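In structure tokens, one chain follows: the form predicted alone.
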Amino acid sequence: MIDVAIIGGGPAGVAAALALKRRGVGRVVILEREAVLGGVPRHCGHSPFGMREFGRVLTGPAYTRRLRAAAEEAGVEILLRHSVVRLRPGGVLDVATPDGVKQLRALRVLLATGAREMPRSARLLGGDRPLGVLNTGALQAHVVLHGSVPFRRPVVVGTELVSLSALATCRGHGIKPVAMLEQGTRQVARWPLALFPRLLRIPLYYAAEIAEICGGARVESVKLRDGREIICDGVLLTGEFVPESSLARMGHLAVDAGSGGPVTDQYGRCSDGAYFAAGNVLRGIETAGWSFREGAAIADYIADDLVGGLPYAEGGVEVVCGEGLKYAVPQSLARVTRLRGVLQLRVAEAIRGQLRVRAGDVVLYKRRLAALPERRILVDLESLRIPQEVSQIIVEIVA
């Protein structure tokens, strides 16, 4: 029998098996479907990463290979090229090994198995269908993992934070992006990191969408919805992220449909007990750094399960996102009478006002806010005074 069962080897998996042996939990099992372990950023060739877990500067390559390190020094059992398959009630699991289909049970599972960019297919990009058409991680692992090159001069869709991070992969391996576009009218990453393009000289143009792909072998151009026309020879589509939790849809287990994800509660413990969720699979959007400590985080409150010392699950506050929000994480709250933890938030488009969490018509927490897409908002669930009667909470941004 496997105590701890952990699907996916990034940096919320390692983190939450690194945290478990710590507090002297027996069998804990990694199970990477990859043939290494370390999840995405081992395709970043650029930093930063690893300054807070391991107090250095590092590359992504060089951050994995600390992971994997740490891991097999803590007594962390890895089985690489394992597939879990499908989710059974219980911590019941059918993984596809390289010799065979298995079943493995386990007392509790932990889904850390990330997210995953937006294709081209889900962003209903029209026009011919040439080669040179990648997202930021194929573009990764052709120059990081495999030396190649796809494009020389590619149009670069997208101004989140992993959209500077391939403009940073596209400047070390001789790619001169001749265009940045954002649909919105302002760029998503913070500044003063949004000053990356310009001093790159890239122009970036906003409120700007790709209506058509051309090209015959290879891509030559894309046309934009207000007729403008750009010559190229890629499409570099980034970020638009979506949690890679097709076992929890396939399976048993609830997903909220605003965050793609599984249906959490405080402690990361999702809709049948012996399961819990950290990392991007969580909402898809967060940093390595994040993931690494989200999952220790939870492995912590594994650890308690393990021996008793979580609270019952059932009968809990049902967290529900009003105006202004897309979604909320976690979406419930178990039932205790000092919350830990924090309530993640984000919205859809630019907004002000005063964000609210509120019982009926009795506010428990508010403050002024400005916020923008795919920034992070937190509520510390510690502030808020949830009525022991209350069995739903609306979140809310009022103007």
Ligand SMILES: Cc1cc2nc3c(=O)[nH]c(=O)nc-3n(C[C@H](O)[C@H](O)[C@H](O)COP(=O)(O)OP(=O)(O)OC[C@H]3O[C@@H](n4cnc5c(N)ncnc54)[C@H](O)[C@@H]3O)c2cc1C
Contents of the next structure:
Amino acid sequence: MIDVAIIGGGPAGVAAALALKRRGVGRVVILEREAVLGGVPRHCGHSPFGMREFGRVLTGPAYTRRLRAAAEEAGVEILLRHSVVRLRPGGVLDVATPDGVKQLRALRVLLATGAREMPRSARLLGGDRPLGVLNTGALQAHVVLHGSVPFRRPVVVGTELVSLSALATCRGHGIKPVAMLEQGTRQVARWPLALFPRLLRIPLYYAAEIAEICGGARVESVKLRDGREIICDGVLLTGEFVPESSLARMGHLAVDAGSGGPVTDQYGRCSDGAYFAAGNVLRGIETAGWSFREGAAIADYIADDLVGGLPYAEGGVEVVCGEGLKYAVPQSLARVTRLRGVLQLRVAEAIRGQLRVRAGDVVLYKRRLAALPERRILVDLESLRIPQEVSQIIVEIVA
Amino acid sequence: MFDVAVVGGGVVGCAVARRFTLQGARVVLLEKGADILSGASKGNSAILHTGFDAPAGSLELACMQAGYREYLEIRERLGLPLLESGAVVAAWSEEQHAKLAGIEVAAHANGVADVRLISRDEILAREPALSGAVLGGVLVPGEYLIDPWSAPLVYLLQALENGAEVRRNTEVLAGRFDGAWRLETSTGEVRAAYVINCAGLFGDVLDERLTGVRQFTIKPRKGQFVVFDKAAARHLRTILLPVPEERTKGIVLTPTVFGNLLVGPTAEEQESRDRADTDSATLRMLVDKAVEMLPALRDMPVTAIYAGIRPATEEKKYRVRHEVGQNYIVLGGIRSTGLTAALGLAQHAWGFCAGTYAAVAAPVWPQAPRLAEHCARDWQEVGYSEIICHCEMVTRREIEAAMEGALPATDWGGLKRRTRAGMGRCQGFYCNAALTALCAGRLHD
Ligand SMILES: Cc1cc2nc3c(=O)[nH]c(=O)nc-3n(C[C@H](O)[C@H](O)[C@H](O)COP(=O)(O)OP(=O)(O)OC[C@H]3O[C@@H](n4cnc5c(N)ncnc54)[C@H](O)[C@@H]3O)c2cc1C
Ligand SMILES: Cc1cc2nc3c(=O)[nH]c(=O)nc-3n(C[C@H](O)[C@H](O)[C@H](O)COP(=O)(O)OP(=O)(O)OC[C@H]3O[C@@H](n4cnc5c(N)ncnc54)[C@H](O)[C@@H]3O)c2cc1C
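Having seen the form predicted alone, can you show the form predicted together with the named molecule?
Full assembly next; the chain just shown is listed first.
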């Protein structure tokens, strides 16, 4: 019997494995579908990774080598090319391996399957279907893992932090983006990073949305809604992260429409108490460092749970994501006298107003804020005192 | 010198090449695209129709029903899947509801005896996730789902493995008949006793090139689709057909053999015969329509978007013709039922030539790729070495196999249709680079 099976060997999964071993948990197994451990940072050719974890600035690949070494040293069982294909109630996993399909049982399972960017199809982005429409993750895998270059003069869609990392990837590999498009009226990423496109002399188009992608075999141009046409040989779709939560979606675990991740409580516990989740599978998106720390923190709760130390999930308080918010994670709170951890919030559109947590008409927490999309908003759970009779709290931003 | 030159590697041409080969003819199939299925057959709804709503007494109905029967007969030996989903023609308004009885009567007249009216309650018992706004329907138990790419692929493979030839990247430019055909193609002359025009969206163009006149005109009609995540599939098991409107069969919501849920197609007249583009407004409309019928689809991620073009003509019927003295057969205007009718059309065409050759005594039966989600997949068998596409669980072994054999994939589209690699929910986020590296030098754009 496996004590804890961890699905996904990215920063969150590895951090969790290390923490569980530190807590003296016996059999800790990472199930990773790729041939190497490390997750997304494997193909982030740039820094900074690893400041908090290893006390130094590393590139993504160097960071994942550290993760691997640490996991091996700690005695974590690492099963590569193991694809979990199905979750069953109570911690039973169907796993595809080159040696055949297996069923594994674990006392607890941690979902740490990460997040990815939304592809063209899910954005309902019309036009022809030429080759050369990629996400940042795929571009990075091309240039960093395989030394291939999928296009030379792409249009970059989006201005999130990852979009700038995409520009860095392009720059290092002889790719010269012809334009950067932003739907809104300002860049999503923070100044001074936002100066980066200008430094690279890449024209930035605001309020720009692609109406159609044109091309026969390969991308030839994009047409914008305002009628402009940009000649290019590729489209790089950046950001708009979505949790890779298909295992939860396809199985019995509750999934939150707002975050796109599994519904959890403050311990990362899912709707089936044998399952926990940590890292970017919870939401799009946080940094590798954040995911690492979250993996470790949730692993601590799992270790507590294995010895009966976690409060019951039943009778918890539902966290409802109200006006102005895109998501709130976690979506429920087990009832305890002193809450720990944070409530992670995001907005879909820029908003200025009062952030409130209320139970019915009783305001439990409030503060003024100006929030932008894809920026971290946190509420310290310790500051919340939830009255006994309350079964639901509402989080909202009132303009 | 061939007995038969089949022009066009759509589903119809592939089925025709198979039928004539099995009957003993020496067949060559000429396809102008880099791969087969580069026309109308590239994108459809993948329904194996019973013909319950086809025009009574039509050739279309006869070919659909013959095709349907033959598919069921041969599919196991070719390793082709069948998802026995059944269909419900659902009425959402009083006006539509009033048409149901007529649909049942017409279905019976077409020989589809098990079609019957079904009450709102029975529909909801069968499909509990369906919107309560449904008023009633007609149950068509025999409407099934198949794999729209593996079927034609294995039809042609069977022809090839029993002696036929295929020439891809070969466009028929002109032709002359002087007792036998001399076809001028982009890759040289081809001589054959018979020519069968299966040129789909270009059937009329080829007609003119070969005979000097166009006896019909293709009116391309595009249909856009949205494919939902596999998580959607649990919410619907039955094909949901609309009560037919004047021009088309209307919007369908259906499971697929690949384990997704599909909504579409639209019916948009257009000039272009090869531009199967999509537009966001229409795609959004399709999503809304699907959510309206099946509320559980709200917030369901979208996996894919695509469009197909029907080779409709100025008349609502197949444009099939046999010019006896010219050894020329046209299977034209196979609009919206060709996936079902292809094997039947092939039989029909064979009927024009029956008795000419001696059938292959013990034909080889090749195996189709196993891509259906309800059947055993390659990843479930040991020794696949690695999964390349994680969303669709495509193995390295499958990808290697698709690039080998009698009809290897030569471009990305061909590889996707043979394996589904890159067609899943991440659309290549995880696998595009690995796939590109694996296929480097073996596929072109
Ligand atoms: C394109 C991109 C660029 C980014 N750039 C940066 C950056 O520059 N700096 C930064 O700090 N953060 C960056 N991030 C964010 C963050 O680093 C990553 O999302 C981070 O790796 C999250 O860690 P994770 O462990 O949650 O998931 P991941 O690193 O995504 O790891 C998930 C792992 O789970 C495995 N897996 C998934 N499903 C299964 C299954 N069914 N069975 C077995 N294994 C499975 C995957 O193969 C993968 O190895 C980026 C994210 C993306 C997507
Ligand atoms: C949206 C949509 C939904 C559909 N749904 C269904 C369904 O659910 N069930 C069903 O049964 N049917 C369905 N159909 C119908 C079915 O897809 C078509 O009837 C069928 O694909 C027609 O095939 P074809 O072989 O006649 O034509 P095509 O697929 O167009 O094949 C013709 C081939 O000939 C080649 N060619 C053309 N000119 C030349 C030349 N001069 N030289 C060499 N090669 C040439 C082309 O490149 C092409 O590959 C649907 C169709 C659409 C568009």
